[in-house]
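This document opens with one chain alone, in structure tokens, the form predicted on its own.
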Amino acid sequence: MSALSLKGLSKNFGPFAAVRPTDLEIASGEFFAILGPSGCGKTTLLRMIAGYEHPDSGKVFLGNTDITSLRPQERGIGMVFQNYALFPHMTVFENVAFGLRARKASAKLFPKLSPKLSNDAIRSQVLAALESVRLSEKSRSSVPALSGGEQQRVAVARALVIRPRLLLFDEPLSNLDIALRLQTREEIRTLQRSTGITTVYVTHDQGEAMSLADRIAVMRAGRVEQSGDPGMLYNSPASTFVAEFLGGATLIDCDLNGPQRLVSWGGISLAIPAGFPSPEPGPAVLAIKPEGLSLAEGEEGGVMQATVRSREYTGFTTTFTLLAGGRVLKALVVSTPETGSVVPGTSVSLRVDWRHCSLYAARR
């Protein structure tokens, strides 16, 4: 049984379709990421799950229960917001305890959801939640005195303390610097694995989604373009959008010659390997991921010629921007002494690894 089911969920703001009818099934204990660029509808979809936006059509099921018409506080869902939404005038302990105390106060309204917790029980649950995010020693600290990463963990503890059936994250790491972001996302994944809470995580960061999620839904213009596990999405993108957005692929408008099994553009022709999936002959789009290109040793080793426009050395790897057949390409290669001598303006031979390429009938 799915922990969370979305059935035809949609939302319009005036004439703008923020989320088109969407179906998703998320398994119990799964870490599910919703990935897409700004304005694609991912946060609106999350807010409909949480109850902060009411859908124009469709249903939200938590297990077998239809929660579409329930208010946020009735859903038993924990949510970590982008800005954390912490109370600066409260201590860490009071912030985490807030949800439990609110439930205690509303026990008469929601008796099934809001048990009458004693003050001792609230204290015990708050301290356990703070221990799970390694903030026990900060319980009496004020929120403004915490670092960004610590504030983020307080927000997670506040969501966890109510023991939700579902945990939602809305771009929780976007306000952190790069080093702290990497550290904190590992903490989130470790915490999710240890608690087993079904988690839905919204982000625009491809690396974040790939490293955290069991499965990913890639959204574009209000609809799910493709969903699946990270490896499947990366290696078998269903559209040029997924290939470009998730895999960083370069898209090349080209011509596909069927009988000769050739892809051609700007005077360049590449032979398609036997068994490589390709559409019908005619106009096509070739998607090449950066790791699909490598510098060949010697003129005879390459399959096409290119000119280096720029290079970016990042230590273990070097990214080259190249011009081939009038098209700009990216090549990600392991840094070596030889690559260090390849400077802008150099003519190079490129070898194509078709395992990192895809062909489409038309740009979609």
Contents of the next structure:
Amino acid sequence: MSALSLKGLSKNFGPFAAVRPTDLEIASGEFFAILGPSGCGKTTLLRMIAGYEHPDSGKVFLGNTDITSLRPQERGIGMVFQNYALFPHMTVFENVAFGLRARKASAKLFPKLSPKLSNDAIRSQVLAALESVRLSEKSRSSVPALSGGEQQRVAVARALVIRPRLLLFDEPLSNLDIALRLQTREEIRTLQRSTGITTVYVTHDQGEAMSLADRIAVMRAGRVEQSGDPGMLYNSPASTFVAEFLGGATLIDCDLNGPQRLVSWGGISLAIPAGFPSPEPGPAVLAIKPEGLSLAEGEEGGVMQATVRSREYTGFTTTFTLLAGGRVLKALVVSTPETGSVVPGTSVSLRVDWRHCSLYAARR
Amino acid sequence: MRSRSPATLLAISLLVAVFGIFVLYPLGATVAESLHAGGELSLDHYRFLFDMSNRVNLEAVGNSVYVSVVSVVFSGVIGLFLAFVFTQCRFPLRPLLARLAVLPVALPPLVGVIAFLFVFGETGIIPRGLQLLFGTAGPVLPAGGIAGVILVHVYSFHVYFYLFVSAALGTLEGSQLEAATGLGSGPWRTFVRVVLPELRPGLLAASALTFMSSMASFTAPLLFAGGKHFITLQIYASKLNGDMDLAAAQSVLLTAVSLAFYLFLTLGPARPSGYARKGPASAGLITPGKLPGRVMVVAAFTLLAVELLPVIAILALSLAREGSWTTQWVPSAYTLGNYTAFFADASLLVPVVNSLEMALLALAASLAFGVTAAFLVSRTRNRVFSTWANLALTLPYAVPGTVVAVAFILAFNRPVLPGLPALLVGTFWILPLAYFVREYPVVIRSVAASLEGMDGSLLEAASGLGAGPLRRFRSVALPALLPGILSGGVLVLIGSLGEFVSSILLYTYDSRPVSVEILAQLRLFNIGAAAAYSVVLMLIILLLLRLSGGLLASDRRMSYIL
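Starting from the form predicted on its own, produce the coordinates for the form predicted together with its partner chain.
The complete assembly is shown below, putting the previous chain first.
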């Protein structure tokens, strides 16, 4: 049984279809990422799960329960907001205790619905939650006095402490600097593993989604283009969009010659290896990830000729921007003394690793 | 649309009921009354207003409009000038002086006008002092008539321009001016192309506000006009003559003009408030070291002195022995008697206690109504609806005090609903209610300003954590809105404590407010007593401003609320 199922969920804002009818099944304990560029509908989808947006059609199931018409406070879902949405006038402790205290208050009114909580129980749960995000010493601090990373961790503790049936993240790392982002990413993953709470994580950063998630849904223009585990998405992108967005592939309009199994553009022809999945012959799109191209030794060692336009050296790797058959390509290679001597304007010969390529029928 | 919670529904129904009974019903009753003559629908009263053979009413409208236009121009020039000097120029004591510059806005209208009268009026200190100095036959340059009214208006209303312009200049980044200069633009070009566009919305808003306030002005014409007709005085006269139909028609006319300007003010140009400044504020358009800069600073100091003179005068006059200021240029004898009398005879404090009591009632009602209304309106997603709902809710802001009083008389001299016994007119309750209606919009505006600055995801986060609407309001929204509630509340107290315009038409002797008492003492030529009451009122207001933590120091906050 799925922990969360979305059935035909959709939302329009006026004439704009933010989310087109969408189905998703998320398993219990799973870390699920929704990945897409800004404006693709991923945040709207998340907000419908949390109950902040009411869908135009479709249903949300938490386990077997239809929660579509429940208000956010009745759903028991934890959410970490992009800007953290910490209450600025409360201390760290009060922020984290907020959800438990709200439950305690409603337990007075509806003793059957909510468990009774003593003040001591609240205190120990809050401290445990702060402990889990390494903020025990900061429990009396005021929120504005915290650094961005600490605020982010308070937001996580506040969402976790209510023992949510589902944990939602809305781009939680986008306000942090790069080093902190990598560190926090790891912490979130560890925390999710240890608590086992089913998690939905919205991001536009494919690296974040790949490193965190058990499964990813790639969204575009209100639709899920493809979902699956990171390896599957990376190795067999179902569309040019997924290849480009997730793999950083260069897309090349080309002709696919059926009988000889050749792709060609601008005077370049490449032979397709046997067994490589390819569409019907005719106009096609070849997607090549940067790591699928490498420089051959000597000028004739590869399968196509290209001219180096620029070189971007980042230490361990070097990215070349190249011109081949009138198209701009990217090649990502491990830096060597040889790559350091290749200057813009040099003619090089390129090898193609077909494991990093995919072919699609051209859109008409 | 999902169903709303019972608490929300209850709050909405209460709001609608209060708004209907105390705002819509009195205004509706006024319009209805103005359209009836002899028990039948008729336009007779309006025909009378525009009757060419009896030009009193037309003249009154003409005078009101003329005075308002001239007040806008002069208030604008002086307010703009002071704002520039006080924000762009560095000199000693600047923060203190800048705060003093907004003083007139905190003066109750009656106190401001009589203080002005004491200094610049026909028998005022300056004209008589000059008379003595030059040995002329009469007082030199006494303020009176139309010019006197304009002077009083400029005295009070130039602060609007000051506040709006300083707020706009506060959002102007210093680096913007540096960039302009770096691109080769001279000071004049920078002013016209970079500074002025930033000021335009603020100038328009201040103009509309000044025009509205001048049209609604009652106290200044009452004490200065000297036989000239003004629309507010005509309403007052009609009421005193018992001609409520005519008073209603005049009120409708005045309100229509005021409302048009209010619509412009609210729906028109955006206020200079939402722009988040990142760099340091600009300061240094004017260099005080150079000659023009020095002249400007001196001129600004002179204006500030003129602004403070009435306040100083009223402090001094509160120490005058009664009867010692008749033909002298300043009183000849001084005493603490005007103050010690308060301790000797507790009944003298009755008006002060009345005003405090009624202001606190108005405060409680305004906060309850205003905070709830602002919060509920802000929760709707529909932008168009929330704009119009806010506009409707703050409608009394555009209704002159004289009109509120007329509307209350017309509406509440009979039971509100058949079967209900309460006749509110002639009871203690009529004044706190009138204060409430006049003052609550400022709470809505002030809280709405805070709400705009509040992060909406805070409430979402709270509901996601299991908090219901009441808890969300109490533990998340209320603390975030506290600064707005506080400044709105202080403005309600200040407005109610010194309220005069509605009070003079509605008060009963037992519940007479301090403003009415001041006028009564003035009419008895008890200058010292009138001044002493004014000083007590000013001290209370000063105390409130201190408690509110420098409300007037924040130009941006004030310019948004007003």
